[in-house]
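Form predicted on its own, single chain, as structure tokens, below.
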Amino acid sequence: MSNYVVGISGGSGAPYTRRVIEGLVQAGHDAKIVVTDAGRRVFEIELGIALTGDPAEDTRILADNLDLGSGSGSIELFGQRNVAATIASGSYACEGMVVVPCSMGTLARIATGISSNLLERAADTALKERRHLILVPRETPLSLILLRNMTAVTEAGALVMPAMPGFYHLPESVDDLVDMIAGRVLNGLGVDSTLLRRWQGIGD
């Protein structure tokens, strides 16, 4: 079992960050998950999960309300501000970190070092820490500064995983195309799942 850091913020794509949190607790590992203000807004008019920024009340809420299963992982929520979180310090033993969704002014505050909350202080530790950083954003169309600002947390070690899915496996709803997405994050951290199908090829 090991530890993963989940940052939710304001851009759209709630429905991936439920398929990332069940995935991660399913397969046994702990989700320490932080929400920015506007991600819990998101949340609610995406999922219709009404957060209420009070981390052990939204911890329950989450759990009532996340297809968690049998796994034998957990979830914890961290109040934004709380800098003085675990998971704030680079000592903290945690495997990788994503931020489904990852709105572009939370990109461009992780490419320039702004740790302005404890979303942003936790991105910036995992790169400082050499661990892995997803940052899933989920816009269009891309202006130069949104790429330059990409190219930036690139460079400095993080994976840009856009939500960008694919049709190659031949969807038949939305719940197909949100797993593929979900399913790439959690092959990026390194944690095996089903919600990812493997491309078997096809003959000549």
Ligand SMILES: Cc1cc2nc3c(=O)[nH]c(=O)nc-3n(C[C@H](O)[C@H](O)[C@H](O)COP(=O)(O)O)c2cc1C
The other form holds:
Amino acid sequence: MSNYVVGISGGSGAPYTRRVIEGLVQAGHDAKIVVTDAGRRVFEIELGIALTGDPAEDTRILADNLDLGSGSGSIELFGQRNVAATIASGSYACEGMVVVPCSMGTLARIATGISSNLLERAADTALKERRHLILVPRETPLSLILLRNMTAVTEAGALVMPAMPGFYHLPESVDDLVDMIAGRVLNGLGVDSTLLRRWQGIGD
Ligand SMILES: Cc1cc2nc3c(=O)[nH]c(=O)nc-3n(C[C@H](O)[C@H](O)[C@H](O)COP(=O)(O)O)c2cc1C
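Write the structure block of the form predicted together with the named molecule for the protein whose form predicted on its own appears above.
So here's everything in the complex, that chain up top.
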């Protein structure tokens, strides 16, 4: 069992967030979660789950609304302004972090080391400690500024994994598309998940 930090910022993609958290917890891991104000806004629009900004209350709300299974994994939310939280420190024992979705604003602040809230500080810490840091942006089209920011975080050691599902697995539903991205994220974090369908290849 390991700890993983999950950052939720204000990009579109809350269905991915839900599946990543469920995948981590169902695999027996602990998800330490921090949500930005814009992340809460989009989360409610896209999933109909209204988080309050109060960490203890939001932990209960997510536990009630997500399918976390009955294993040993758990979730815990932290306030985005609580830069004194455990996950802000390089001494915190953690396998890695994913920001899903990663808004272009959050990505820009991670790229420049601004650390203006707990999510950005935890991402900065993941980079300096050379831990897994996966960023899942969703934006189109991409300006030169956004492309440069993605290059900067990649050079610093992050893995940019855009929310771009493929169609070669012949998805039959939106859930299939969501699971394709969530499975790739979990695989990138080194977490076993049934969400990842590995391509079996096709002969000539
Ligand atoms: C419904 C909705 C959808 C949004 N979708 C995106 C998006 O896909 N990508 C993005 O970068 N920003 C998106 N935004 C804008 C961000 O939420 C906004 O830039 C915000 O300031 C990001 O703040 P944060 O980085 O602190 O979470 C969206 C906003 C709303 C309200």
